[in-house]
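Next comes just one chain, in structure tokens: the form predicted alone.
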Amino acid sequence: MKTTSLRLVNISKLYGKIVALQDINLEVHRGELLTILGPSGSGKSTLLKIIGGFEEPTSGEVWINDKLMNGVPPYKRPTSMVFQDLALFPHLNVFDNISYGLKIRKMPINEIKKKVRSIAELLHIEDILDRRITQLSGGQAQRVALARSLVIEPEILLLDEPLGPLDLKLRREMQLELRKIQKNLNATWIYVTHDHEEAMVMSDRIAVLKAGRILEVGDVKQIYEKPKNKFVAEFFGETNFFECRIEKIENGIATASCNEIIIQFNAFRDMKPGDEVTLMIRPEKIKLLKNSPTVNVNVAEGYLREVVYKGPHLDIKIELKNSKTMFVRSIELPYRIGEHVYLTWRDEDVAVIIE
């Protein structure tokens, strides 16, 4: 059974009469890796920082190892923090900063090297303890952050966008290191991001936020292949909607009309025929064909429009009889341009999206 480190309990927050939280409720299970993704100005430093304790909640309350947080300052919770900007001090050197929070604890100066030593070659730095925060890289200052945080074994890493600053090729490294880390340190974690793909990469469970309001909790498979909310499946990338009403349902199988599309999926238990519902398909979920399926659901047809190269996979885009346009993503191409195309896909490859 999962255990919770920290629960979440209607947190709000007014800067005046902006509302930057609103009702948010969440529990982190101890030992996993929650991100939560959302676009600039939803709120997610906020939240961060509420738990962290650098902010107050309008209204709420914070349970951490189910003890009530509400007006304990942040040195006295069992949390740590890395920032965006990182924070570390200039004028000492990696050592010192790493050891920073030990120092505050009063520990002894034997204790305080071993630790240090010991955090140090779990992230790779033991070789950079003397150096200046000047001296160091993007990469190496990202670990001696990451190291000053974790030196103080927090119940819960807080890490606010810590890879933003990075390029594109270390931020990946980066990405795969954290997580090897945090896997191996079996701690618990939350991550916040504005890059859906880096969530996926990182989490084992990904909160999407959005105005304040989390949309929706879930884990990374689910929350991309069967995302309930609307803004949450465009949030994660090009995809197909469909609008369409129920004509039937047979053997838990709905079959809907979506203009002069038959599309089959997987009903829910209160579905029922009439309804209205909006489906979506993930480009990766379809396939081209160039002759005619022998059977008529789950099929479109139209003409290749426009290809978009983009290394280990192709953008597609087809137009379809109706003037629909519906993507596709390929690892090839074996048609051209202005060619009639078939698409075709499966019923569990269809989500039903409630919100």
Given for the second form:
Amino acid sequence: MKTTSLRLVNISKLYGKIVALQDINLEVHRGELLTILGPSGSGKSTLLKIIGGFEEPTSGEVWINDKLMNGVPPYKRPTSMVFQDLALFPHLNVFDNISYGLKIRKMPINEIKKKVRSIAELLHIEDILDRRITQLSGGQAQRVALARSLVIEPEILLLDEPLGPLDLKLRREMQLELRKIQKNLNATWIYVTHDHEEAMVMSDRIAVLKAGRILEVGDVKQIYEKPKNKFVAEFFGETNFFECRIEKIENGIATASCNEIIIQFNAFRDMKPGDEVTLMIRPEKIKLLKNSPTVNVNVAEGYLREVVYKGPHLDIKIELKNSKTMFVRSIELPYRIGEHVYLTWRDEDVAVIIE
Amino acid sequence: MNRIRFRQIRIPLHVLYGIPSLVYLFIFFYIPMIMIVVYSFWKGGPLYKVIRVFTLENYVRFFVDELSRNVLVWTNLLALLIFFIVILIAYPIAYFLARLMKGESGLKIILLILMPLEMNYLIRIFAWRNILGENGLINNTLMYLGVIDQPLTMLFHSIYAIIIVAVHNGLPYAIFPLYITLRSIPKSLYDAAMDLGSNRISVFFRITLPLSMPGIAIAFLFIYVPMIGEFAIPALVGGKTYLLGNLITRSFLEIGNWPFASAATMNVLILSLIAIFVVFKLTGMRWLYR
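Taking the form predicted alone as the starting point, write out the structure of the form predicted together with the partner chain.
Then the entire complex follows, led off by the chain already shown.
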């Protein structure tokens, strides 16, 4: 049984006439890492500030542990935030930064020392406790900011793109390390980012935000492979959409004709023949064949037009007979540009786009 | 590097550029300073008499002679008092302008606050006559309202007048640096402190005040240091009040004891240097230049 740590009910936020957030409903379970993913300006930082108590919603309710948090100032909320610019106190050294929250809580100094030490060991910063903030590298500063929030054992940890300024390699390392720490502590974290890869690496679930609205919430695999929203599908990288019309449904398998291509997929319960649907197939789910397959469903044919070498894989563009372009991702390519190829995929790799 | 060849001596160009100002400073600053130092160790008599014999009596007098010692002590206490009053008034103003006003609108008010500094210092002091003086605004108003029959004299030619004028005079020098330092504190620091459990009062004492110490330090140097050498304000509105600055001018110009006046000048200089040193040490100015 999952307990709910955070519940947002119909949250809206207006700045004058500008709508920053609209009708946000979201539940976060205890011990999970939920990522709020969205392009810049989508309102994700505002949402995090509302949870932390730095902004009040124009309407709607924030519930943490079944307590209504509206009007409760940040210093009385069981949340803690790791800020985008980290917001380390420049006049205090590392130890004093980390112990800040504990000192405010009037904890005895021996206990403070013990707690700071153990959290510093968890984050591998026990050797730099007496350094000044200005002497820290980017990665160390991240760890100090995280330690400062973790040490007060918040019910919910809020992270506002904390890995933004780090270089790619360090970022990848930190993502994995943060995820490990979160799992070990079995803590509830809400992570904000605009990087879909980071979101996939770190999260249990992802909520995709656009222009102040949540488009879709789901676990990582579902939201990547079977998105229900077109924007969400595109946000995770270039993909293939088909506008189709359902011809028949048999044994839960729908057959749709999509501009000379016939696609079969697992039907939803309320679908019926004659419905117009948008289908999506991820580029890496598509196989390239030289010879025509024996069946004529889930097959397309066309000419290989463009290949971009990406290192671990190749991005391939195929021009179909109806002059539509399909994107295919493959780790090898035994064909030459201009060659005639067949494309094929499986029923279960087809996603139905609803919005 | 550009060099000018002058026979066999090579002089770097930047040294050459420095020579005119060095010569100027040497003639009009260093030589007078050295003369003051030298004079302060000579024996002085009344009426500009100077006996060129080494002595420490001019300095010792500040510890032994009660009048001189009191002047030194009171000047310091008064300068400190004025500094604290200025900070108490200036801090809320600077805080309001820097933190509570939207965007850059505070800066326009800062410019208004700085504008009186364009006016001559002495004229600004004289202007206070019209407010504090026997026929000034305050006395006339109080008499018109029937609160008093006789003009209040404690307002003018008194130590209170010095405090009022000096505080008014010092305000821009405190508001401006405080505004600058308060503006430079990122908002996220306040948020982070609140996030970690600080209420507004605790945020002020743990974050805002320590981080605005550089501004307070600069205000201290701008207010305390000139005040220990101040002679115009006491002379013009201070009545019988006698500060270190007046002691120096009187000793130089009226009594004519140049060695003692020089020693008093050295006192001002040493006090200023100590103040600057202590302030920079205590406030840790280094993180101002992060």
